[in-house]
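Here we start with a single chain on its own, the form predicted on its own, put down as structure tokens.
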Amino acid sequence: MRDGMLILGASHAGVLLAATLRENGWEEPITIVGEEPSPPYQRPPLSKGLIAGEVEPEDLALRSFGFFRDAEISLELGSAAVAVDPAGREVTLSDGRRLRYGCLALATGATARPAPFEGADLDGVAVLRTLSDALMLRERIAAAGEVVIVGAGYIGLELSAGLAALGGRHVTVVDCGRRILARAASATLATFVAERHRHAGTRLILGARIARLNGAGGRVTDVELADGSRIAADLVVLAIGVRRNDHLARVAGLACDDGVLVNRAGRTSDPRIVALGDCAVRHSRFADGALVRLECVQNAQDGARAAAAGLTGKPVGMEPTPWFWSDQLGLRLQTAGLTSGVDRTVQRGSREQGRFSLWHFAGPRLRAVETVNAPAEHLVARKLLQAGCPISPAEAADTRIDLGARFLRREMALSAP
């Protein structure tokens, strides 16, 4: 058989880029490793819909059986990647069984942070990662009362709102953090966040370190913190972040910074090896050059729209600009752009209407926008970053301005002749 593109983690990323090498042109073999047996399947339902019941493990395929077939992908589930080899250009796998390359794809994503606390063995301990992992949470939801979650980023927080509007048990959020969403959103939209997880029955624990977790006969009893305090568990969720999986590529000689290092196209150190997705990182314009790693599904998304552009010849295009969402207690969370560096804001809308957007500015550069149940706002703002359109504060907070309509505008007349 003859070598061809071997993508290592059947992920957004891995699934993509085999989809659109096959839509670009690409003619030779496509083969998907993936560590788990489970068919490609969507990874943002697992904290929102699937915990709630309201979508079952075979709505979250990311493509059929039927695709692969017919794209002649190959899929090889069940068995992880252990090696790789970019002399001879050879994959070891978990089995022992070893897969040749003409080019390789490093998809492997990010695993579960360990706890860096006693106790985390416990029955009754769980985190939420995988599909395995969220149906396991699923039961085990469904016969606890004292629910403690640790964590206040984004996936601890979805899951806090799913168990609120399930209702029935006490459920606890604690996080070492002066806020929640410390690493993901401004203080503001911080703020109204935890004012609406509040409203809706949790309790938040903020700026408390967690000394152990506490057990009798080898299941969770209770969380114990650092100031001597203990908070009952009948079930225990950590949501601490992640650590990126570039172990092989570290292994094999890539030239790795928190992340496998890339190029607008993928291009790891090794021009045969590309890399995209949450183990991915590179210098991004929307952070002044600055290395970015980001993990998000538009991320993986574009990285291998970008990737595939690069392996076969086409134009790879200018960055695009990173997005992101949550929705939780029906509230659509939506960021465009990076709030890092930030020194000005400024507010369009109500937040106590609960629809609003928070125009986030570096000097009188425009560099990122934050929106509450404002989807069309979060449109106009993307094309706005991307474009690099001038704005200014007073612009960006006078409701009267038709925004879209003024970038519209802007373009006409910078494409006129």
Contents of the next structure:
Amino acid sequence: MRDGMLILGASHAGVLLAATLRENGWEEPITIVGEEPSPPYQRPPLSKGLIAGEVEPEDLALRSFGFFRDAEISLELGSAAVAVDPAGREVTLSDGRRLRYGCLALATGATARPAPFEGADLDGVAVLRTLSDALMLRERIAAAGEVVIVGAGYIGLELSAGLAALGGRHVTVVDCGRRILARAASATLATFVAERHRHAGTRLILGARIARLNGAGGRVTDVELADGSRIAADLVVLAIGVRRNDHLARVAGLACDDGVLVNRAGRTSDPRIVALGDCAVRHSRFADGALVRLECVQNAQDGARAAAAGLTGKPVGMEPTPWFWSDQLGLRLQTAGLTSGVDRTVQRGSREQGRFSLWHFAGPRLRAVETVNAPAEHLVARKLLQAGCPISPAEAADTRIDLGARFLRREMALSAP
Amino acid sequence: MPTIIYEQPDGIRRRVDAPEGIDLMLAAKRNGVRGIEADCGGACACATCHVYVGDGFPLPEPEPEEQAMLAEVAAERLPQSRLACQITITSALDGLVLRIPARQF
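Could you give the coordinates for the form predicted together with the partner chain, as opposed to the form predicted on its own above?
What follows is the whole complex; the chain from before opens it.
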């Protein structure tokens, strides 16, 4: 058999890479190795609709079995890669099998970060990363009365929003940061979202370090904070972020930083190996060329399209505007661009009406836009960022200006031959 | 099961037998229909499942949110433009033809 494309990782990045390679005319064999036994599934609903019972696992398929069969993409599910040998162009699986490759793609994602405190191994302590995590958590939630979520990032808050909607439980979110969403949202947006969570009945304890999780008879009973106070809990969910899975690449000697170093086309320091998705890090024009590692679906998808283009000799294209979204408590939150280096923010629309956007500037340049319940405005913002439009803070804040009509039409007129 | 017909810009058609109750985007994605990207997974957040719907089928009018998103689609917006994720499949849509635009982003 010919040595084709071997893809490690069967989630958004790996599956879209395989599909796009076939669309681009790649004729060599394609094999996807996935650690989880479940067929490839969509991850975003795990912390949203799945917990709320609005969607079921069978609704989450990324592609049907028929698709993989027809596209001749082999799935090796339930097997983990344990070693990569770039010189021998070979990957070793956990069951001892060795797979040869012509090209290798690392789409190994990230894993829930281990808790930096004692007690995380108690019964009643859960994480939310995989489908099986989510299904187990859903069962636990049905029987839980006192839920403590550790971590006020997007995953923790989507989960607490789902629990608030279910009702009937005390829900507490604890975070060591002084505000929620410290890593992923502006302070202004965080304040607005925190207010909504409190209004929904969720208790937010911020600026609090966790000393340990206490238990009795092997089951968790409470969360003890560094100041000695205790929060009763029969279910504790750890939503404290992830660790990138770049271990295989490091051991194999590929250049790594905060993840596997890649160029725009996903190429690593080995010309036969690409990396994409959560495990890859690259220079971004949306962060003044700084190294950026993103953990979102858009990044996985862009990485897949760029790598597929590079591998099949098609134009890779400019780096698209990074974006992500979250749904919680009836709020559609979307961020376009990256918020690093921001020194000025203006608001557009009305916070009271629950539909507004925050336009963040670094010096004179638009850097990022956060929208609340304004998906069309989000799309406009993405295009403005993509084109590097010279929009001023005053213009961004002026709701009398139709931004799409004024700036995008002008851009199109300028770029016309 | 209703049959939905997805037509590529080059005219090539793909017939998909789609269960009632799921949306036109999901039916396309599951079957690997090219050109329907749906980057957001169907949350009406990305406008990359743009299609041109065929005439003669009883489709619900787009909600204001979908209308606003359609103003920002990558390909030309036509009166037949819709987001596939916002239309639920019913038996009444059996035989519906969806034309896929040349680009989604």
